[in-house]
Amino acid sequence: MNVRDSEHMIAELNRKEPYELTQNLDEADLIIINTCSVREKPVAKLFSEIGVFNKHKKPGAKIGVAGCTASHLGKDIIKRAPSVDFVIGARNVSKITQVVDKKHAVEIDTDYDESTYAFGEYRTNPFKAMVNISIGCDKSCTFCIVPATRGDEISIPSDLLVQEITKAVGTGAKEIMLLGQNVNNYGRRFGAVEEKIDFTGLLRKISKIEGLERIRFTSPHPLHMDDAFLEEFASNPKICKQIHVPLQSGSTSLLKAMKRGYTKENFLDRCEKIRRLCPEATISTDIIVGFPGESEEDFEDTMDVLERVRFEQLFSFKYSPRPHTEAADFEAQIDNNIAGERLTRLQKRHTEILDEVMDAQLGKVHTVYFDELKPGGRVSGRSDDGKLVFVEGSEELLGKISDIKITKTSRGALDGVLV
């Protein structure tokens, strides 16, 4: 999502003027931070980065921070950091034109609606294209600040996709990836329009336009994959075979104090429903060690949902205590040593899981979606379930989907043949 934020940025940039990308400090007329706050290490890098390049940069250069930071600190990163031009929040993306050319001006309102909003054309990739389908998120979880950075949820119009997406697919895009805080929630609420639309049916409508021929997204929540939304999921050749259910805790008394809003038994009944309905499917998740009051034993049903389901990807961290959230005043706030230990005892048996899952691809044949050049004569790509593959080949293969046979495997990746 911060990526497309900044593609955001880059495009709005380039309708007022001729900015481009450099590579190189030294001739930086801005430089933008586009920050993240989930975790309180980011936040705290922010204010070294905005040092070291006030140091180094050319005298006149700007910099600006944009980003959930931007939107939860707001004035107060140029007070302790003035050297700073410009603050703009997660919400107010399309503002950038306006705050570029004003002395520490300060842009984070969370009740802003971009959700009609046509942004300048910029991507980073042009054979692959990312969407926000909604902006915001109405969820209340104890832990995240997000909502307090981003605001409510609005879903965006869905003919003004089908026209992002045509447009993208008819500069070369094949594949695009549904961005939003918790997508399958897609419909909910409209700012300047109305239509009766849920993500089942937006998967659908996208599925009809000519030339595309990959759908992801990323992140749908465990709470509204009904099963119409799993049956279209497996059902459609279009959508990858690839889904992201964030566990965060295996207990349900934890799943209860972080308001998820569903249990373990109702997770391990969905990720079983995707297992059934797609075998080939894989299932990435997030997972929290150390929430406040985690007891060995909550701890043992996380692991007993990794041992059942076998996620194909983790995304684990330690608690981390966050303003504006109602979890950072829990009482049981668990010592950082026990949290680590045990992130270190669920890692390791998911890096066991891992090898496992990536050594019986070995001879296998995956459909892969080549988009990236890549030193020494390689290619790269994603297969329909989402593994990064290596060839050896030339741009010839790049924008192109060909079927290749895996010949060595590694925890990170795939190499192959073409077949």
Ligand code: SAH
Second form
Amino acid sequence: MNVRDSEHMIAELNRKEPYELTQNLDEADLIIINTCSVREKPVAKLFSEIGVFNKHKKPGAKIGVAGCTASHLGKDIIKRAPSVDFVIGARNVSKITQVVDKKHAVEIDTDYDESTYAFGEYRTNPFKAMVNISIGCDKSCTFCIVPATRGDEISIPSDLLVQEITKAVGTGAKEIMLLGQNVNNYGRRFGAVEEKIDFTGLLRKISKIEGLERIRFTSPHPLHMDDAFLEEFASNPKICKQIHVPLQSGSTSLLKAMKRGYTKENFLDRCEKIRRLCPEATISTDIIVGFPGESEEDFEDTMDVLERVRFEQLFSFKYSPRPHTEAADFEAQIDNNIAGERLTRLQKRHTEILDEVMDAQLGKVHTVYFDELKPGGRVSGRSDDGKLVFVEGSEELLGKISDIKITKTSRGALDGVLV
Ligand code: SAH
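Return one more block: the form predicted in complex with this ligand, after the form predicted alone shown previously.
Next comes the full complex, this chain leading.
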């Protein structure tokens, strides 16, 4: 989502005047740091980075801070680092051209409605496009700062989405990634425009776009995984068979304390349904360890879900108390060493599972969309189920979807040959 926000800002700036991206700090006239704030570490990193930029930037170059940390710290960023020229929140990226020339401007309004905003076109990768289908988040997960930084959840009208995707397809994107904090809650509320459509309806509508070959989305919420959605996921040939099902914890009592809205059993039931309807699909997840009150037994429940679902991909984090969240004030905060030990155990077991999953790919044939040229005469792409695949080849493979036989496996990627 942050990568997409950066693309939006680049597109908007380019509408105003031509900008070019640079990897050389001493060349840049404008430096924008697009921040995250789900955990504390990136916030600390922001201020050290501002220091580095101050030291090495070209004289007169501007520094802007964007994203979620900008949203929740606002003008305090300028107080602490007066060299920062402007601050622009995660929900206000369309206003970048209004702040870029205004000394110490701060735009962090979370009521600001970007849901009908037509952004200019800019893509990091010409072969695929990211498309926001909703902004904000209406959940009240007790650990999460996102609703405070990105504001209420509003869906973007489906006709606008079809327009945007059609445009992207027309300029070479065969694959799109639909983005939202809870994509499968799409259609619950719109801004100015009234519409009756849900996420399953949106998937069907988008699938009709000619030339669009692959649809991905992130992230769905386990609570909104109704049967119709899972059936559409399994049966629609344009939908890539990779699904993120963020668990957070395997313990029903912790899930309740987190206000996730589902139990361990509900979660397992949804994953079993995915495995049954679509055995070729890969399931990824997010897990937080050391949430306040997490007992050894709670953690065992998380390990149990890992064992049963065998997630192909895992993003795991130590709980980090965040401002504007309920859990930050919970009493039973967990000792850092215990949380660290649990994280290590979880990741170690997951690595074993992942090695088994990847080893089993040897000799299999995957359909891969090639989108990146790599050094050493190689090209990479993603298989339908989301695995990174390399083959020997050059430019002519880019933008092609081909069947690849896997000849070598490793934990992070697969090597193969065209069949
Ligand atoms: N909307 C998504 C979450 C986006 S944040 C969802 O509901 O699943 C991405 C991930 O960061 C979360 O899934 C969670 O695992 C992690 N995260 C969020 N807040 C956190 C916190 N306070 N400490 C540790 N990890 C956190």
